[in-house]
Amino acid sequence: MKLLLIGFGVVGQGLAEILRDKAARLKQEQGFSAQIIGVVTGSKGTLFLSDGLKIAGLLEAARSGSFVDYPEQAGLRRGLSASEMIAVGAADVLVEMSPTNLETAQPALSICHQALDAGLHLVLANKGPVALDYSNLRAKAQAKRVQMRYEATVMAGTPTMQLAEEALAGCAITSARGILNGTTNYMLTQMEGGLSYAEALAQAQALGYAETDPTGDVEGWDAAGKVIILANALYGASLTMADLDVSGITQISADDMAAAKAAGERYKLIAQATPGGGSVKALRLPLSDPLASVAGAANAITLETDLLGDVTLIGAGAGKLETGSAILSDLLAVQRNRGR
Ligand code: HSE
């Protein structure tokens, strides 16, 4: 299978590191072989190799902060822009892994709908394309019978999305609930231990929860997208952040949570999508509620079904392997479901 993956930061790599260090088991339990044929940067440049690139090499060069320092080999083209390494014709997947824009898409959107137009199965960490344009997206993905995933986009690696899709595909889903950003959730957790605001979203960052500009985070837009992305995947709605009521953790401070730790409550930044719309808002919730004991960066959904009742998923919902492994669970599907 061959990859070309746009945006090469901490999920990138972490996918790099996970088809490295997985290549022979995967391989012979599941068939499962995988090349990277083209990264593109915003910051470190472009790399091109329809042979395919040095994982080494790309992890290496990344760590320098440019491609400038991957080695020579015959045939590498740099410099490449997405569309022209579409244009090639060589790839089998696209990957998007670019920073989420929530407001345009852009530019992963164009290259999205580039990639299906050329035939290629198309999977997202970028939550963008999703959020803002899942029905166009999908009904093109559908009419060049190619794939689109986007496991990534919601809880990492915690398989949200195909346990909703699949596993309950039988099963009416009337509301989905819960913790779905670890960035905040990491910073709750940690300022309950004293570490002040600006302590934990350092850490948060420097650990790769955080998005590549965190106000999204801790404003809670990042939380809006996945509920957009959920009411859309879970109930065919087309919402828009303006159908959501949102705010984020910015106005809590150490006073508030000592009060709440006070009154045995607990802050967690708390999302919910219907199929009518959604919110997202820090509440305090009892310690006896299950949701408050859901600490750092882990995150929970709680699906209400109409022949299950109530589902309930808790996972890591952000960082470096735990997304790349959402890639690789959606590359795996990609080629169980080939040709279906
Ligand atoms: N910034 C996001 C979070 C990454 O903290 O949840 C995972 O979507």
Ligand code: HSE
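Whichever C-alpha set is largest while still superposing within 1.5 Å between the two forms counts as the rigid core. Positions refer to the first chain, counted from 1. Just so you know, these numbers come straight off a predicted model, no measurement behind them. First, how it differs from the form predicted alone.
Taking the rigid core as fixed, one finds a CA shift for Leu313 smaller than 2 Å between the two forms. Once both forms are fitted on their core, a CA shift of 2 Å or more is seen for Arg284 between the two forms. In the core-superposed comparison between the two forms, Ala202 has its Cα shifted by at least 2 Å.
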Second form
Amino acid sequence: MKLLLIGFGVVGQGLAEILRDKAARLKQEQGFSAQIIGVVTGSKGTLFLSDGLKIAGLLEAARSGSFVDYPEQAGLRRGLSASEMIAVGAADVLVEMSPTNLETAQPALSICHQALDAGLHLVLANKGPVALDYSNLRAKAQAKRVQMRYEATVMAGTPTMQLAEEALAGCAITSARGILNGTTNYMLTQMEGGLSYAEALAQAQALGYAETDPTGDVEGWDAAGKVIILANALYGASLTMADLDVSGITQISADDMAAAKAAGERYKLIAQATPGGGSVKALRLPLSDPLASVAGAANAITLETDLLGDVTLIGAGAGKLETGSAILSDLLAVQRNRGR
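May I ask for the structure of the form predicted alone now, the form predicted in complex with the ligand having been displayed?
No partners, no molecules, just the chain.
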């Protein structure tokens, strides 16, 4: 399987490490082998070699900060755009891992459409294209008889979409509600332990959970993008950010936390998708709710079904290898389902 990678930051490097370290096992157990033939980044440069780039060289060059340091190979081409790499026609799958843009999804969205037009399968960790143009991308993938998979867009490597779309395929899912942002969950856990909002944010930033500008997390927009993906994928909705009721955790005070604790409840930022719409709100949950027990930077989701009742999934919602594992899972699914 020949891969074009768009983005080679934490997630892309995690995928590369997994493909390197698990190559023999994947070949033996899954009959799977992959070559990275192209990498496009905004800051490190671009590399293309139809016979396959060397993963060790990619990782070493990424650590140095520039693909200028990637060693020369016969046939190696530098500076090609994503469009030019797609046009070569050598790739099987485009893996979109560039930074998420939840306003326009560009430039990733245009690249995704180009890849589908060219007959490439599409695997995404980038939430933007799936959140903003799911129905068009899905329709084009079906028309081109290729696959579009996006497990990494909701809870990183924790298999939310596979559970909802495949394992629970016979069930009607009436609601998907969960903790879909690890940064805010970590902060709320620390605030319950006595830290102020400002102290919890500073700690989250020091640990790398929160960005220097934490707005997307603390005001609920990151989780909102995931609500749109869930609603569009599970219910065939065409929601936009404007359709959602979104608020974050910035107004929760120490008094609020104490009042919740005294009532036997716990604050969580709950993202919910239903057939009728979606929301992201800080809610007080009873301690009996499975989501109330999810602490730290973990993510969780409860799928309400007609046949099984509530099914709750808890796991990592971010991380280099965790997100890389979701992309690997999607690549293996592409291999299993080819030609179906």
